[in-house]
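Consider the single chain below, provided in C-alpha cells and representing the form predicted on its own.
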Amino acid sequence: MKTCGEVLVELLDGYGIDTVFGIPGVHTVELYRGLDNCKLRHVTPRHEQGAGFMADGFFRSSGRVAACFIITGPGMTNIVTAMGQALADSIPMLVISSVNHTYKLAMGHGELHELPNQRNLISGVSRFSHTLMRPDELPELLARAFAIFNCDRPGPVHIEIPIDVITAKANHIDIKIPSRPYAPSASAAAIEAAIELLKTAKRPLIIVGGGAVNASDELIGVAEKLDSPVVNTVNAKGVIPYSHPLAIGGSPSSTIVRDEIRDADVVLAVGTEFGETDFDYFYLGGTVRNGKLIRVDIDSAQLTRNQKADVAICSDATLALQMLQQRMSDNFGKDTDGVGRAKNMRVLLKESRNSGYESFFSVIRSALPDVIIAGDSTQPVYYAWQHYETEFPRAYFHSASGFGTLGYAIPSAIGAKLANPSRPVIGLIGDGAVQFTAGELASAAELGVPVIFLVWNNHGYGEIKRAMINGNLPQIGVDIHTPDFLGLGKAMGCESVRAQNLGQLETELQLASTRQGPSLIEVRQEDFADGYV
C-alpha cells in the first residue's frame, strides 16, 4: 500500500522539486516514508525558521522552488517569520505541514502541538493555506500551488495534512503532472498604448524590480532600443549588468535617482511595487513623478498601488518586454542621450558614496567576482543599497527590505549554496543577527558546504542605537553581549578567522572559497579605517 505521504513525495519529484528542508517530528515521520526511494534531497536545519530561509535563498539564487516539511503547532509558528519575508518579496516556497487527526481538529482537547486553527495563523503569510481532507485532493492542490508559482504573483503556499490523511491509502491517486498554465501575456491594446507614449519620449527612464529577474535579455533589448537609463531595485540588481552603459546602479531611494524619476517624461516600471524600502529608504517623502508612467506587473492588484499608472499592463515581465521590443522601430531612442544620462548619474552616485563601504565591497568583488551574497539587516547591507553592484541577476538579495527580518543571511546563504554548488556564496550578517540563527552554522558543517559567513561586528544593534541617539532617546536594549564569534564558529564546525583590514579580508575570502566546508570570517568595525559608521 502506498500512503498519501508517499504519493506526495512522488508528486513533488514530478514537479521538479529536488530539495526538502525539514525537521522530522512525531507528527511528520510518515512524510519521510517515501524519501528513500526518490531523488529528493532532505536537509535538516536546526530551526524551522532556518528551513524557511533556506528555501528562500535556494529560490532567489536559482529560480527553483524548494519544499519544507514542518510539524504542526510550534513548527508552524517557527516558520511564520520566514514565510512573511518570502511573501513580502514574492518568493515561492511550498510548505507542507502536519496537523492533528481530522476527528480532533478544533476540539481543544489539549492534543500535542494543537493550535485552535493553524490555517488562520498561516493565512496572513501565504498565498493560500489549505487543509487536505482526502488524498484524492492532493494532485489538485499541488497543481494550484504551482500555477501560482508559475503565472501569478508568487509567494509561500501552505498545505496542512492531518496525521490520519498522511497515512491513508493512496494507491489510486493519479501522479501524472498536469499541464501547467502559461503565464499571462499583455494585451495588444495595452502594448500599443505603451508604445504611443514611449515613441514620443525625450527623457525616458526604465525602473526594474524583482518581478523582472527572469527577463534580463528582454529588459536590455528594450533599454537599448529606447536608449533609456535603467534604475534597479535591490531584488533587480544585476538584471542589467552594472558594466552596461545604460545601467545606473545605486538605489531609487537616492536623491540623484529620485531627481531623475521626477524629471523623466515617460517612466517604464517593470515588476516593482514602488515600496518604501526601495523608493524611500531614507524617508525623504514619496516618489515625485512629473511624467507619464507605464507599469508592467503580473499582479493586477499591484498595478493600482503606490503609483498611479497612465498605462497599466498586467503581464509576465518577460512576455511584455518581448512584445514591446517587437513593436519598437529603429526610430525609438533618438535624441534621448540615455548613455550620457546614465554615465552622469553614475558619476554623481559614485561621488556620493561612503569611501569605507565602497572599498569593502570592492574587495569582495575582487576576491570573488561571481559571488552570490545573501544579506541580513546589518550595517554593510544598509550601504549595499547604493554601494554594491553586480553583473548577474539573482546574485544579490537581502532581508533588510520588505519584511525586514533578522537572522536571514546564515540559512539563506546555505540554501543558495545548495542551489549553486559551483559558485561562491557569502552570508553577510551582523553580530546581533547572528544570534538569531547561529544554530544553522552547524547545519552548514553537517552538509559540508563551503559557504562563507561574513560577520560584521559593531558590538550591538548599531543602526537602532544610532536612531536612538539621533532621536535624543535613552540607548536601552541595544548594547547587547557580543559572543566570541571565532569560538562559536569553531564549535559549530566552521573554519573561523578574523580579518583586521581589507587586505586580510581579500585573502581570507579567497581561502574560504577553496575549502571543503563552511568558513566564518569576523570583521570588527573598529579594526577598519575611518569611514565606517
Second form
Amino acid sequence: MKTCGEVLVELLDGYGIDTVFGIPGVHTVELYRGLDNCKLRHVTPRHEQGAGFMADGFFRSSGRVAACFIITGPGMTNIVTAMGQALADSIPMLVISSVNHTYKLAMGHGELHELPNQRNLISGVSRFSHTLMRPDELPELLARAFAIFNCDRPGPVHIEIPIDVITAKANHIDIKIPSRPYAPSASAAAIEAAIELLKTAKRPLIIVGGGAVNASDELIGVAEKLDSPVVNTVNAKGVIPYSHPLAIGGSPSSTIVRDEIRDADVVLAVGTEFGETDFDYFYLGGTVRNGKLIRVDIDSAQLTRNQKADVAICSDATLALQMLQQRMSDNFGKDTDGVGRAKNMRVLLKESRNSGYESFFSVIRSALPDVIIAGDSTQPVYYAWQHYETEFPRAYFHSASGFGTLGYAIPSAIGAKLANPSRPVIGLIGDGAVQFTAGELASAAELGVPVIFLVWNNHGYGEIKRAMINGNLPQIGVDIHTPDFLGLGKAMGCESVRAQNLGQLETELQLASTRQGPSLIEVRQEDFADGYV
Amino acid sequence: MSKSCGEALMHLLEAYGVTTVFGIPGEHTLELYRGIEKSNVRAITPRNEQGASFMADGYARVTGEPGVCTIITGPGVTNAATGIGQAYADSIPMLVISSANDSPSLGKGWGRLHETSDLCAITRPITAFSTMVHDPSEVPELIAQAFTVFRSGRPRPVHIAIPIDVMEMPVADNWQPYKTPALPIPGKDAIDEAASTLAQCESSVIMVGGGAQHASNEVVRLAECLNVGVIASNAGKGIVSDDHVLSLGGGVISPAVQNYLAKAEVVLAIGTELGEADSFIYDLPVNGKVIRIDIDPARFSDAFPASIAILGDSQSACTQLLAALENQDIRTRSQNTKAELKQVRIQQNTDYTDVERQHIRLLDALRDELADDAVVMGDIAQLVYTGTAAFKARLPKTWFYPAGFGTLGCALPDAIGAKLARPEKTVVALVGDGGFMFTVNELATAVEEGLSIPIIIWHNHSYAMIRDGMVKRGIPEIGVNPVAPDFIKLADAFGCPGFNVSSEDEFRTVFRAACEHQGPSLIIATENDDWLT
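After the form predicted on its own, can we look at the form predicted together with the partner chain?
Entire complex below, previous chain first.
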C-alpha cells in the first residue's frame, strides 16, 4: 500500500523539488516513510524558523523552490516569521505541515500540538493555506501551488495534512504532473500605450525590482534601446550587471537616485512595489515623481499601490519587456543621454560612499569574486545597498528590507550553499542577529557545508541604540551581553577566527572558501569602520 | 502633564501590578521604553522574541499574574507566536503589547518595513482576543478587558497592537486600572447534585488540572473527605503533593493508572481538559459518570461530556462541595483506597523501562537536592515525560511541563521568566539536547541578568521520541540524529560554567555549585552513562 505521505514525496519529485527542510515530529513521521527511496534530500535545522529561512535562501540564490516538512502547532508558529519574510519579498516556498486528525480539527480537546484554526494564523503569511481532507485532492493542490510559484506573484504556500490523511491509502492517485499554466503576457493595447509614452521621453528612467529577477536579457535590451539608466531595488541587484554603462547601482533611497526619479519625464517600473524599505529607507518622505509612470507587475493589485500609474501593465516581467523591446527600433531612444546620466549618478554615488565600508566590501569582492551574500538586518547590510554591487542577479539579498527580520543570514546562507555547492556563500550578520538563530551553526557543521558566517560585531543593537539616543530616550535593552563568538563557533563545529584588518579578512575569506565545513569570521566594527554615519 | 500613549500605557500596566516586561526594543516600540524609564517596571531583553513570550509564560506560570511582552510588529509578533501558542494551550495569562505600522498604511500592502496584511488575524487563533488600537482613548478599556480575561475567566493570552502614530499621540489624563470582577461562583443545584452523586457511588476518582492551581488546600481536603485517589494532569501536578497517600502522581500515561481510572464509577474532573497530551492515548478510559468543574463552559460538551457540569471557580466549587458533603454518608470513605492506590503505584514502578529508570535515577537525586518550593521547568524531553509521573512534586506551581502545545526549547526561557519572578526560589530547567538547541541563545540573557539557573541537559544525541517512533513504524531514521555541539565549550562561549557529570555524587556537587553561581550553569547527563544504568 502507498500512503498519501509517500505519494506526496513522489509528486514533489515530479515537480523537481530536490531539497526539503524539516525537523521530524510525532505528527510528521509518516511523511518520512517515502524519503529513503527518492532523490529528495532532507536537511534538519535546529528550529523550524531555520527551515523556513533555509528554503528562502535556497530559492533566492538559485530560483529553485524548496519544501519544508513541519509539525503542526509549535512547528508552524516557529516557521511563521520565515514565511512572513518570504511573503514580503515574493519568494516561493512550499510548506507542508501535519495537523491533528480530521475529526479533531478545531475541537479544542487539548490534543498534543493543538492549534485550533491553524490555517487562519498561517493565512496571514502565505499566498494560500489549505487543509487536505483526503489524498485525492493532493495533485490539484500541488498544481495550484506551483501555478502560483511559476506564473503568478509568488510567495509561500501552506498545505496542512491531517495525520489520518497522511497515512490514508493513496495507490489510486495519479502522480503525472499536469501541464503548467503559462505566465500571463501584456495586452497589446497596454504595450502600445507604453510605447507612445516612451517615444516622447527625453529623460526616461527604468526602475527594476525583484519581480524582474529572471528578466535580465530583456531588461538590458529595453534599457539599451531606450537609452535609459536603470536603478534597482535590493531584490533586483545584478539584474543589470553593475559594469553595464546604463546601470546606476546604489539604492532608490539615496537622494541622488530620488532626485532622478523626481525629474525623469517617464519612469518605467518593472516588478517593484515602490516599497518604503527600498524607496524611502531614511524616511525623507514618499517618492516624488513629476513625470509619467509605466508600471509592469504580475500582481494586478500591486499596480494600484503606492504610485499611480499612467499605464499599468499586468504581465510577467520577461514577457512584457520582450513585447516592449519588439516595438522599439534600434534608435528608439534619442537624445536621452542615458549613458551619460547613469555615469554621472554612478560617480556621485561612489563619491558619497563611506571609505571604511567601501574597503570592507572591496576585500570581499576581490577575495571571492563569485560569492553569494545572504545579509541580515545589520549595519554593513545597510551599507551594502550602496557599497556592494554585483554582476549577476541572485548573488546578493538580505532581510533588512520588507519584513525586516533578524537572524536570517545564518540559515539563509546554509540554504544558498546547498543550492550552489560550487560557489562561495557568505552569511553577513550582526552580533545581535546571530543570537536569534545561532543554533543553526550546528546545522551547518552537521551538513559539512563550507558556508562563511561573517559576524559584524558592534556589541549590541546599534541601530536601535542610535534611535534611542536621537529620540532622547533611555537606552534600555540595547547594550546586550554577547557571547564569545569564536568560542560559540568552535563549540558548534565551525572553524572560527577573528579578522582584525582588511588583509586578514581577505586571507581568512580565501581560506574559508577552501574548507570542507563552515567557518565563522568575526570582525569588530571598530577595526573596519565608523559606527552608523 | 501630557504623556505619549506608549508612556501612559506603561504607567497603567504598573498600576495593574506589572513589574517586568519582556521584549527586544525596536524603532516601533521606543515610546513604550520612554514609559519604562519613568516607572518601576523592569525591561528584560531576550535574544529572540520567542524568548520574550516564553519568559512571560514562565513568569505567569509561577505567579499566576500575566506575563507581559512588549514587541515590535511583524517579525517580532511572528517570533513570539510559539510562546503565545503555548500559553494559549495551557491557559496562561499573557499580555502581548506590540507596535503596528502607522494607521494609514494598515491593510494597504504598501511594502512597509515589518508589514503584514492583517497583524491581529495572525494572533487571533492563539489569543482570547487580538485588537488593533485606533485611538489612545481605547487603551484603558482594552487593558481592562485583558485583565478581566486574566483574572475573571479562563486565562489566555491577549494581543493589543498599537500603530506607531497612535503610540506617539499625547494623552492628557492619568489612566487608572478598572476594577476586575472576581471569578464566578458555581450554582448551588449543581453542587448538591454532585455531592450526592459522590457520596452515593461505590468508587470515584479525582482528576485535577491546571485550573485548580490555586485550590490546592480545597482539593486535598476533598480527596481526604471522599477517601479517593487523585490523578493530576501535567498542568495539575503538585496541587496534591505527589507524596500524599491519595496521590497517583501526574500524567495518565501509565497503564496501571489508566486501569484505576477505568474502574471508577464517578470521575470528578477539576479544571482539566482531559487532554490527549496527558495520556497520549485517544480513548482515555473514562467509563464512569463524569462530574466536571470548569471555568470554561465549552469544556462540558467536549470529548468527555459532563453528566454534572459545575461552572465556576474551582476553589469555590471545592469549598462548596465540602460543605455539601458534610452531613452525607459517604460510601467511598469506608473503602481501603490507600491499599489499592499502593498497588497501583507498585505496578506503575514495575512498568518503567530501562531508560525511564535512568531518568528516575537523576530525578530522585535532583528531588533530594531541592527544597519543596523549588521550581522545575521542563522541556519536551523524555526525561520530563518520565518526571511527570516519577518526580515527586510537593507543592503547586513547582513542576511545569507544557505538554499541550508541545514546544521544544521552552524550558530555558520559561525558567528565566520564573527566576525573575521568584528570585528567592531555586529554579531548574530540564531539557533534552535537541530541545535545548531551539533557544540556546537565551543563555546570554540569563548570563546578562545574573540568574542562577541550573540547566540539566539529558543528552541522547537525538530527537529520541521521534526516532523511537520511526523505528517502531518502519520509517527510515531521517533527521532525528542531529549532531550536537560541544556543550561545555558552548557554555564557555556564553560565559557560563558547563559540566559533564559521571556519577551521582558529582551531579550533586555540581548541582549545588550551580545553585550558588550567580548565572546559569549547564549540567550534562548522558544517557546510558554508567552512573545512570
